[in-house]
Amino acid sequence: MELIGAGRASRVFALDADRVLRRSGFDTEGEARLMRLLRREGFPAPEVFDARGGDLVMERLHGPTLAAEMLAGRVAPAETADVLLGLHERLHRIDAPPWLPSASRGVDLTGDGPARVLHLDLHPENVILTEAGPHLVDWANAAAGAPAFDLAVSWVILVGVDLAAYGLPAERIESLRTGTLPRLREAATEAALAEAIRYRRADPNIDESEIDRALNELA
């Protein structure tokens, strides 16, 4: 099998032109169940073919990530924000099923309104730009709760990225940050942002410098 992608907790292999295998160290059956529900609701998540233990076989999406296109300058910062906010808006119209957890990493995700499906890892690396439009992948963190929290987590993830590590000039970094971050922050709430930092800090795979950057922005 050809390794075509790897993250902090999983690896993705190409099975053929239409299918990939994501191999993880955690059970994928709940994630697969949610993705199937989302597909029935018309949300652009990959089709699931099989899920057993840590193995998830799903549709192979063809296209670049939103992150790659943004960093290369082929997608403008404002358009990046449009895509992210558009996916949040579509997702948050979907009522959370009763079996989806409403707490994660010691954080209560419920709010005043009805519980919606939250992705909790919605950032440009997890958006694939296909010919049929943007698709959202990696549903391992999904939960039920308040949409503001999902938006806040996206902001914390993005603000924690060290764009200088990509070799970008200072003016390009400033353009990326000012074109995306304020709109995500405005869509969240201050309370949700504080909770999102606590949620991210509880992730054992997170570098503390990512949290420090988010705290500096909030100060």
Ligand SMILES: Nc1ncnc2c1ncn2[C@@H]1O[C@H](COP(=O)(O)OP(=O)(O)O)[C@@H](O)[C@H]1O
Second form
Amino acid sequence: MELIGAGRASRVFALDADRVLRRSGFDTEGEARLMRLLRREGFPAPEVFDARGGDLVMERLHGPTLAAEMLAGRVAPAETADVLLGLHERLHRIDAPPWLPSASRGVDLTGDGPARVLHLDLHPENVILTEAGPHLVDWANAAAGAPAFDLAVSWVILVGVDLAAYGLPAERIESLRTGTLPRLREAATEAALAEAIRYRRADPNIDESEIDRALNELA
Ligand SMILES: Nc1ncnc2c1ncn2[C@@H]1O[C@H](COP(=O)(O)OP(=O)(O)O)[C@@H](O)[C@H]1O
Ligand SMILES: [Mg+2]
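Let's compare: the form predicted alone is above, so bring in the form predicted in complex with the named molecule.
Following is the full complex, with the preceding chain placed first.
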């Protein structure tokens, strides 16, 4: 099988031109159930064909990730922010189904308003730019709760990326940061940002330097 993608938690193999297998070490049935609901609501998530244990067979999306395009300079920083905020905005219109958990890693996600679907890992590696527009993958962390928390988690993830490790020149790093981070931060709330740091810190795979960068930025 041809490996076409990998993240911290799974590997994605092409099965044919239209389908991929995502293999991970955790159960994917809840994730598949949510993805099916999102499709019915018209949200751009891949179509699910089968989910058994850690194996999820889904629609193969064709196109680069937003991360690749952003790092290559083919998508401008402001446009990166537009895509991320646009996906948040569309997702958060969807009422959370009663079976979606509203607490995760010991953090209560409920807020004042109605519980909405939250992705909780909405960053450029999980966005695939297809001919039919941006699509969002990797629903393993999704939960029910307040939209501001989802935006805050995206901010913590992005602020935590060590862009210098990608070999980008300092002025590109500065324009990426100033073009994307403030927009996400403004869309969240200060309380949600503090909670999002707690939530990310509770991730067993987290790199502490990500948290340090977020804390420095908030200080
Ligand atoms: N349906 C898909 N079609 C094409 N590529 C995909 C698809 N789902 C995931 N990928 C690719 O595989 C990578 C890893 O998948 P992802 O679900 O994000 O796993 P992880 O939890 O390990 O981050 C993604 O960043 C993306 O590049
Ligand atoms: Mg991912």
